[in-house]
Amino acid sequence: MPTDQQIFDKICELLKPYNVKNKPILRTSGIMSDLEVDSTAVFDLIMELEDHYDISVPMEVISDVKTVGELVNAIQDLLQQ
């Protein structure tokens, strides 16, 4: 089972190369709003994690994710399920 910070790590991995400003990735950065990542780079993202992780997120959880810290807590819920 990953720890909160190998989670948070891979996250900010695969949010690079869509952080084309290259703002610093903290837990509480929007994704969106922040990071200014297009909902088309959200889902791949989610994919790329979905396919890393072997969990498949739901869309509603996709929808209440803001940050990139719900987005931890998020996967962490699902690899315990």
Second form
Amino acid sequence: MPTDQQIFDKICELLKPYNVKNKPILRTSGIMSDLEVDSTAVFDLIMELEDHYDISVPMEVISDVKTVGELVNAIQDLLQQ
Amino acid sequence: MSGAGGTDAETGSGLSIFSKYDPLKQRASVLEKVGVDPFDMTFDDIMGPTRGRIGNREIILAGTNNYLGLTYDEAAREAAKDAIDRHGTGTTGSRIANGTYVEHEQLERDLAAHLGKPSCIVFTTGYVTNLAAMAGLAGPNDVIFIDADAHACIIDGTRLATNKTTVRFRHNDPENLDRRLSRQAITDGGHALVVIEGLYSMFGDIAPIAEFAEVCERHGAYLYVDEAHSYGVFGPTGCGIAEAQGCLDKIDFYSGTFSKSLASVGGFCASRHPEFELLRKVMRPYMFTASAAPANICAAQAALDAIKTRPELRHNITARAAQLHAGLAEMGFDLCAPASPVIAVRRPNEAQAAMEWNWLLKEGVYVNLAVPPGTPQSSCLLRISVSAAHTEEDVNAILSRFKALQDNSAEIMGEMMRRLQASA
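For comparison with the form predicted alone, provide the form predicted in complex with its partner chain.
First the chain shown before, then all remaining chains and molecules of the complex.
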């Protein structure tokens, strides 16, 4: 089971190509509001996470996630199920 | 708290109810500065399936999804006029109240027979069709699997459904669906409903439906295919891509629209499960909206007859799509998929695509501007839809405008910069 930090690091790595203005990625960063990742790209990012961790992230979960930290928590919850 | 029309100061929030749309307002403002707003343009006249008029300029229509060009078909027009004479202009009620006419039932029987399914239900629009059928099918314990590039009406269908879980799989990737179906434990008596499209309307790429059907069969999942953009165009008898790939009988639920090849307004969903008829009593978007007007139903019926009896329409559109695709490819344009009735030209960014869209319109060719979030992979597209009514000369004219667009690229972009700077 990956640690909270490992999940955060993986998300930062996958976010890089979508973070076109190269803004600092914090747990409090809003994925769409601060990092300016558009909604289509968010879904692509989620699919990469799904494939990496071999999980399914339901769309209903994604709609509740606003920040990088919330995404870390959501992935951790799904991995524990 | 202020009532309707309250100002920012009155609400005390500092923001009006429209403030959330400020980013949209700014984006629309940029589009207006480069010329005609592509999402708010009006033709002064439509003269036929391939010609419109703005002012005194004649425009070649190359973005109307009029795939078989039947909106001006004589039989369809006569059928619509006759329906108005016999039944008036509207039904004023839903199918379960006073809105079912013999023509609705006849069209349902004929569409079902064409597709070889025991059941078919007609709806007021194609959008409503997917909303109603998906929400009616997926219960609280079921899981809906949708393609990553699914159309908005499919996404909205999942939102209206009472199920708790919707999972996306990679676009046109049966192997990825296979993995996700394996991962997702369907428990508590639930089922998997997999939703794909035949022809994807933004890129014009085609789904491997037969492979998806095999995956669904292996997992006991139900397969729902939206052939809105492919019904009438593909397959030996016009039943779409599933027919062309020899798997029409494997499709559990087959939806389509009247507003493309069927030259009208409305939609339908057919099923190989006779129990699908039960859904008439539970689908809210079917039960609580007015049924399709008689003129629309009868025009669609006439278009269906044309699909069944005029295979030359499919031959024409295939030939014109191949001609246009080959011409654009030869010029070096970045095309999103092999030749199909939808040909999408990828552009580098939204501003350039909008400026080029305006330029093409000025030069007499109407295509669609398609930009994020309505497009896959955040693409900016000039999207062309070919019609069986386009002639070889029409396609040559469209190609010549794209060649001129390419040749005048620097001038067009310079003009855009001047307009943006002038309005800044």
